[in-house]
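Consider the single chain below, provided in structure tokens and representing the form predicted alone.
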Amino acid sequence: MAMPLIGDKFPEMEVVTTHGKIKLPDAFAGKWFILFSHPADFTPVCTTEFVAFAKRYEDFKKLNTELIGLSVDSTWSHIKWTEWIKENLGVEIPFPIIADPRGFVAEKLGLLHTASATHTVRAVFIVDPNGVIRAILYYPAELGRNMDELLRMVKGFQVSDKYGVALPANWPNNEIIGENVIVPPASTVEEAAERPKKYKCFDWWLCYKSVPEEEAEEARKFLERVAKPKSGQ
């Protein structure tokens, strides 16, 4: 079976959580949502992660975006493993996790990579209301997600799909054009010719224009915001 892609409709199933049963893409439509897979549940590093996504996932609300998470590991396990976090680190896990112990989710997103033909790769769907995914991420074991830079991906689909434009590199604080975003390339010769006369340009390939101030100070104040230590909290 291949595996989904960006651009493509996320596959439609039924999975077992720790919420009960839900329907994929179904259970979140109108709202993004995040579906990110671990190697294991009683693992050092998934647990550091599910502490960050729960500490954020007030922050992932605000953006209309819910979490759900992912391992080959039955229910029980899941239900024991948050109720270890939640004991002994304080945390309580708000979003569903999916059993999936005979491995056919993963299996059907592509998660059994050769390093393990038994435990899920760590990897990230980012998938917009519609169903459509816009991102998948994938990272080795030894190296655990940064949950700011999921934010600020949701944050700037939001803004990319709001006003048709493409954001620079580490948008909104970018080193050539700042907060401003970039207008998608021209495709005739005269469009070309125009963009100097409409936009802020390096070159006609590369022009940019601000987004309302607002937004741009939202997205900045949000992002600076989340980016702070959430330890002690």
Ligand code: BEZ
The other form holds:
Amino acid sequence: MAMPLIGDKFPEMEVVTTHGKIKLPDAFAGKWFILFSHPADFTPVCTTEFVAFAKRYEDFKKLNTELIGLSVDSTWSHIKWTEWIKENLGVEIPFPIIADPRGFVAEKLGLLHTASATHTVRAVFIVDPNGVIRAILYYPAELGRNMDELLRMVKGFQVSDKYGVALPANWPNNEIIGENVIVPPASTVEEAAERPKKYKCFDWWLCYKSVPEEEAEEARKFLERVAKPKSGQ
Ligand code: BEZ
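Please could you give me the other form, the form predicted in complex with benzoic acid (BEZ), since above is the form predicted alone?
Below: every chain and molecule of the assembly, starting with the one above.
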């Protein structure tokens, strides 16, 4: 079975979750969603990730983004694990977790990799309000995910879509163009000649512009706020 790729529509499926059955991607139509898989319940790195996702849940919601977890464990295991997290770490897990003990969903999404044929890798699918997959990330068992980067990605996609621009490395703190954004590459000789007249350019193929000040300010403040250390909260 071909695994879904960036630009594909998220495969239609009904999944069993800790919040009941959910139809994907329709249940999140009009919203962004992040589907993230983890290798197994009751494992240390996964536990730290669930706490991290839960602590940033409100920040994701501010970006019109829902979260949904997934592993090859049963619903009972997910419920018991999330109870343990609440009782021992004081953190409620507010989003649904898909139970996929027979690996059907994992198979469809291409989450069983060489490193472990029986447990899902740490994958992240970022899906837009039209149900189109915009990003796919894979992490190994030994490295937990970074919430700041996931929030930056969703915010970045939203700015990119709104203004038809691309975003530089480390946006909004890029080493060369700061919080500015990149104008899509010129595709004709005429456009290439016009570029430096319309935008700030290092050359016709590397031009940039600002987004409205409120937008840049809002993105910077949002990302600065969510990037504040959250230890001990
Ligand atoms: C962990 O989350 O800690 C973990 C998961 C799978 C294999 C090893 C560690």
